[in-house]
Amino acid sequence: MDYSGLHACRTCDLLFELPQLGWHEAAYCPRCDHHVMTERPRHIEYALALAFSGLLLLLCSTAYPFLGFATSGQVESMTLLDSATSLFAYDEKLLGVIVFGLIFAGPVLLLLWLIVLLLLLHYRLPVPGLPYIARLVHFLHSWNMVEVFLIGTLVSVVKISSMASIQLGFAFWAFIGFTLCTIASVAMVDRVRMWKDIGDLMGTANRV
């Protein structure tokens, strides 16, 4: 498909003429050298595959352990959404509310509607919401603190490790995966091809 066009870069505003690419083939601003695109096959395919996937290993992370603690002959075990919920125990509503959103409920919305949105890109459905679909897409994204926290978590077991000892569950693992697919999904969609196809999408639309 043709993206070539007038284009205006997100970092510099400057306005240049976006050229025809080849397959895997990048365009940059020609001013700043910021990443405009790159042209990827089947991008829309493979990121519906990743969105489905980090789903299915978020599912994985919230129903078995995720930490096990032993010391002193004692060995306590933790699931992901006891980081949540054990906050409340402590009085800490709020925080935990934070958390709980912003590393479960946040990132299923991102997901979700992630598949949503490139499922009507897709089989070209030209929904009228298309574009605040993509909006709210990019909004949760930039609400997305998964690799935040898996950081935040990679850190402690490091620090803890010298006073217990750790146990990695399943939950752990998944939640990595979760992470990078996640992380992968989102940026297989590039946002010029999408804007692009909404934009094809909702012009067929209306002269329908």
Contents of the next structure:
Amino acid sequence: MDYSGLHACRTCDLLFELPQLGWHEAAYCPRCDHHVMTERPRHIEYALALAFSGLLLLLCSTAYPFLGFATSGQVESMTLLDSATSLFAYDEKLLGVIVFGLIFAGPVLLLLWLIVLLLLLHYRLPVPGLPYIARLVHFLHSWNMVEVFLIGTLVSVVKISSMASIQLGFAFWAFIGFTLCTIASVAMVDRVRMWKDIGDLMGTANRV
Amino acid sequence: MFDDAEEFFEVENDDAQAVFPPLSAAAAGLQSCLRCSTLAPAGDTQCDVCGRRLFMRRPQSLQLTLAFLLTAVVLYIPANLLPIMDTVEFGQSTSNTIIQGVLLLLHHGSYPTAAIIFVASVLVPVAKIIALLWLSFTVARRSPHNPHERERLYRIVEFVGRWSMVDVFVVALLVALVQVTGILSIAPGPAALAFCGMVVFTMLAADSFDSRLIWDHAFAEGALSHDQPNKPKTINHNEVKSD
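Switch from the form predicted alone, shown above, to the form predicted in complex with its partner chain and output its structure.
Now the complete complex, all chains and molecules, led by this one.
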């Protein structure tokens, strides 16, 4: 049976007809006001461009000093990955792995798989693994915390600015750019739109 | 890939005994996939489009939520009583708990930072745990009242979840940055991991709670009418901007 015109609200399970939306038009649940979907023109291309920039900026921000700390004539600088690896030096291995996953491995994988997914959608290639890639992107997105880490950096800078002078490295600015690109890129891809596209591309009869 | 708790714990589906309210997809015999929102007839076990396990309502939603909340409450105790970082200055070590850190920031006059840390690390976790407990309690009691308000509360809890991680990141950054050998260094304290675990478990608890349960009981006692509009509201963001 075909239910393509119908939609059930994710948060209140109200069943309603989803109309054809125009560009920049967003639909909200009539009962609980939850956002259903938004149609954006050329969203795949915009998201792709932003994801590429984000990935490049993240790679830049691992290669250069992130923050510098100058006190009593000594200057110490750290890279982005030091914030995870220095936890290992204090034997906080589990915490180190979690921080590494949240600030580097997670975002890199998210952007890489997002780029693969968007390229496949852009060129309309129904490769068998497409739903799995989309599931992976969905999972990595739900645990993505790059903006939280950015606020964490700002808090740290304020916290120790009374002890010593803080130098903001090139990587710091690159990381801000990376955060903005990543947030904009994933916000551009509408969840419902993406899965509708995948369903159309794969043919819904295909069991995953 | 286990990206949802009920898949991980292989809990039993208990849809069979449930009675669903009018106008819901469940009452029409349709289950909507939580990952891709595709509709499937009742009885299907796996989504055709994305492969996620299907159900009318998350199986054992309240039990999973309460189990994760209990874990978070247990972790909240060491997270606040043990030191989150140790500052070693000229060989002298001082341990600070989260609250002591906030007081120190207030003492230095950095009020905005103190406020961010206090709200994100102390207030939000407690508020989140209380909110989810209350939501679970009202659902267990089959309360028909204030579904809109409870829905909004749940969405806030879901949204703020990640922001409590700020403190963990601050510890990680300070440990990496402040390492002036022999003069000043910062070491992570045992509370950091406990705090990180607490944040993760409250996020899992919020994720396990099925907000559709709030609405299932809202039709009783006239809290919701049966003549809901079935056309979604649409907003054109281009028109809004050009105003």
